[in-house]
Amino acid sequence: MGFRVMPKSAFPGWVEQMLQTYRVVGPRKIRDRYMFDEVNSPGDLDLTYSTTVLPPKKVLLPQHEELLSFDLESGKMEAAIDTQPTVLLGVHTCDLHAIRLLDAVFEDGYADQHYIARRQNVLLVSLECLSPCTEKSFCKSMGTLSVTEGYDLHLTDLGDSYAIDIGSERGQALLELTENAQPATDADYSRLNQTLSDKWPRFPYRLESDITELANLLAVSYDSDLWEELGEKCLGCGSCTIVCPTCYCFNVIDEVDFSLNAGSRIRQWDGCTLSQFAVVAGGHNFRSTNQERQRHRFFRKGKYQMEAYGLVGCVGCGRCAEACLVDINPVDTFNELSRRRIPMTRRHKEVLP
């Protein structure tokens, strides 16, 4: 739908239009770390983040969610649908990954209701970013460096002007609500074609096999050493799965007031590395111990949404590497699993007929 370009002086303007129709999400600074909050003025937003603590995600899909409530008195039960107007402001592209694999999961099957009811009145713009996140970001490597879908609009810096591609229609009405934003130039496109070409080179590729690789070097490591590895570092924290922009997991608690006559059904969010995840009836627990749950949620990451969805559980963030107490982190345990794949094979070779 093409390319406007606007002056980040015409920005807080634009921002504050929105502001009278929409609640506004974006990156703000609290104290040493960035958190996607709402913002009550341009000047609450921060565009040079580097990430955030936890992921846009919970946007769509709150960390504690009333999903109903009811009153046995009066035989009444009521769905909670949120569908407030909301602008998703400078999500990275990362997370802008994260959110089309959680679209393709919360619409598949049984549709949940509350997700789609927030997504469809979400609009997203994203940001290009030009440098690494962190050093423990690898979005290089899983292919999630940039985008050419799913955005409303898309951001990217020019140094003293925003280059924006509209993405929808609703991208584009959004941009009406500024003057500022002028249809790209010749000169337009060569800045913003030199900005992308610049920031290829100042992301390293960390993993040592190919995404499309993923998937096998999981399956013929299912039982290797290193997960029994990682379950003795792991403290079961879940710090790892509650940072995550693409787990999803939730429990379902109600909560019922006093006079035990009315109350809500809550969805919250929870993790499968924690120990309590999979008990089921009877007390047992099909993952009990850490090593199951850590290969588990690899698996998770590197195989089964790939398989599901086509589309990569893993989006190279590196917020679980920043979180992680013990120096779990994805890079390293993908390399080492590469590194200790060929002694692998070469063994079943040998029992080969």
The other form holds:
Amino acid sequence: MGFRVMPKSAFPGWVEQMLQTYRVVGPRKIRDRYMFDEVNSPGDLDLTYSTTVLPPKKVLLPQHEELLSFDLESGKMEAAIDTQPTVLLGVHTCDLHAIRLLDAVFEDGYADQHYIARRQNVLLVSLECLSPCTEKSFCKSMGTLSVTEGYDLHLTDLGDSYAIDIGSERGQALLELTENAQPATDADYSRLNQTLSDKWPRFPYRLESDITELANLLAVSYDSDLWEELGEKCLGCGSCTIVCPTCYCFNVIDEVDFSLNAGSRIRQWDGCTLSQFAVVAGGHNFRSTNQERQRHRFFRKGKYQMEAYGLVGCVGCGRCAEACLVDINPVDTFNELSRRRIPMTRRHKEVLP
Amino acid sequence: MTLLKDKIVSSSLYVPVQATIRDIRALTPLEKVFSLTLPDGMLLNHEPGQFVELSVFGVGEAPISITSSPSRSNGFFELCVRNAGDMTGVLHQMKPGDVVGVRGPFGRPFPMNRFLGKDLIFAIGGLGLAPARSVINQVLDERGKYGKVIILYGARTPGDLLFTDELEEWDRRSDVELHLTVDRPAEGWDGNVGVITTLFSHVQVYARNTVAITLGPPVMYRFVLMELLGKGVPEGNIWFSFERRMKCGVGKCGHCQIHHLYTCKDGPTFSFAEIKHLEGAL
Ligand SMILES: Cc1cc2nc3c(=O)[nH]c(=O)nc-3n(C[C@H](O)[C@H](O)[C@H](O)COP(=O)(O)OP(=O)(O)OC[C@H]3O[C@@H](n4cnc5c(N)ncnc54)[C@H](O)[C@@H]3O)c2cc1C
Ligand code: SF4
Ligand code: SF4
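Please give the corresponding structure for the form predicted in complex with the partner chain, as opposed to the form predicted alone shown earlier.
Everything in the complex follows now, all chains and molecules, and the chain you saw is the first one.
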């Protein structure tokens, strides 16, 4: 399918149209940072944003979410399913890749109806990245610097206009809210191609090995000294998992209202880098040290998720690197493991007499 | 005929069905057996080794093994629960007629098909008898399908032994070999004293044809394993059930992960062959 072109001057009008029917969530500038938040008027949006503190996963998997409410007196119990029609606007491609992983996880086996209901009612309008958002991002290494699927609409900034790829019928209908998206002309095609080929050299490769080697690299690095070193540095604050678009581990707790007769069961984000994550009754902790927790975190990012879902477990957004006070991050970790990797041949020689 | 499982597929996987407590039996000051019925003739339809997520509304939810065997589910099922924290603490205060929430059954059951014709040796410590009882009674109800049945069971003191009425029943059977031990004896105890591994000298097994099912606290596993491997029981025939923190029961919340495996859906039953390479699993 070809793409459409919309002059930027028509963009606010289109968002106005969306706001008639949808909740619109997109990047907004709050003081000197950006965050995904509900927009009330087109002027709230800033599509030139670098990165956001929290990823857009919070729209699909809120930080604090009611799963069900119960009333003990009447015995009534009800699932809280949120179906509010929403446009999630301006999602960078790394975050779009992350949402594909969340989709796979929550659809797998017993489907999570709460996530899926939200997901089905969220239209994803993604945005092509044309320059690195921070020094810490490494999306190009992780293969997330572009997308070919998974969006309803995909925007590319052409200077005075947007090129708009249509990824679904729902996306098409959303685009029909405006009359200003015209079929692309030959000139538009060459402008888009130029823009896309210009962008790639602006992004560095930061991972020193190939992404397809990560799982194997980790497999031989379980006993690396690096885990101990990371464990000694790590503060166990859990910021890295909170800001991560591919982290979805959660806790479930009950909250009771003042009558003590009614309440809710709540899901909230949790993180495997927090010390109590794997504690069981009796107090035994199955990952009792920062060292074990960091290793588990990076094995999930570089190995387990890829093996379970065929999708990258780290999309290279760099948010955790921004958030970590002691400068622990995936790309440096993977690179260091790679440097310390003992070649197979040498290991064999050492073991064999 | 509705299954409990279909219920959670239709509305929300997190919404429990309201089960009624029909009977409560105290086994020790810390452990009680709760007999539960599902509403509207709904069936649990479980297999030995599976668990449910049990909730007390307003307090919380926790995974609990189903201790009754599928062969004995006459419209109810049983859970043996230790008072260990918030939810189980409140549960222990509850009375027959009270309502609790149940989701499940979850987890990979023991592969009973692969146990057919084998000699079975159960090595059980403490609360491990709760999940083990489901397997044992299933086996006893189809006794002819299996070889020898040997049960080794250890508790801290004689007063901590669970299901003593059934222990006596098993002891009386000529087709079951039961050996008990306690860490610390009490007045009137004339049985074995010592950890569970001291019982292994009493039993003869044809190792190659033996399946071992070992259930108990993590500290026990390593020692029992050494005995079993020492006797020559094949690694793939040694089965455990693991306890981990769990919040969903279906492989999403992340708490129960052992390396790449989720205890809730890939387990909680695992053979030694499956987990021997995974540091920290045992
Ligand atoms: C597959 C499986 C089967 C099981 N079968 C049985 C069974 O048949 N019978 C049985 O009695 N038990 C069983 N258990 C164990 C049972 O699920 C736990 O004992 C459970 O924690 C009890 O819930 P609770 O709300 O009473 O305890 P909790 O209030 O959750 O507290 C229990 C302990 O967990 C730890 N803990 C809880 N929350 C936190 C937190 N936020 N931070 C730090 N530490 C915390 C503490 O050490 C606390 O002492 C099973 C567990 C599994 C995984
Ligand atoms: S691990 Fe860090 S860089 Fe990778 S996706 Fe998560 S937050 Fe982004
Ligand atoms: S953000 Fe850094 S210090 Fe905090 S838990 Fe993660 S790795 Fe450790």
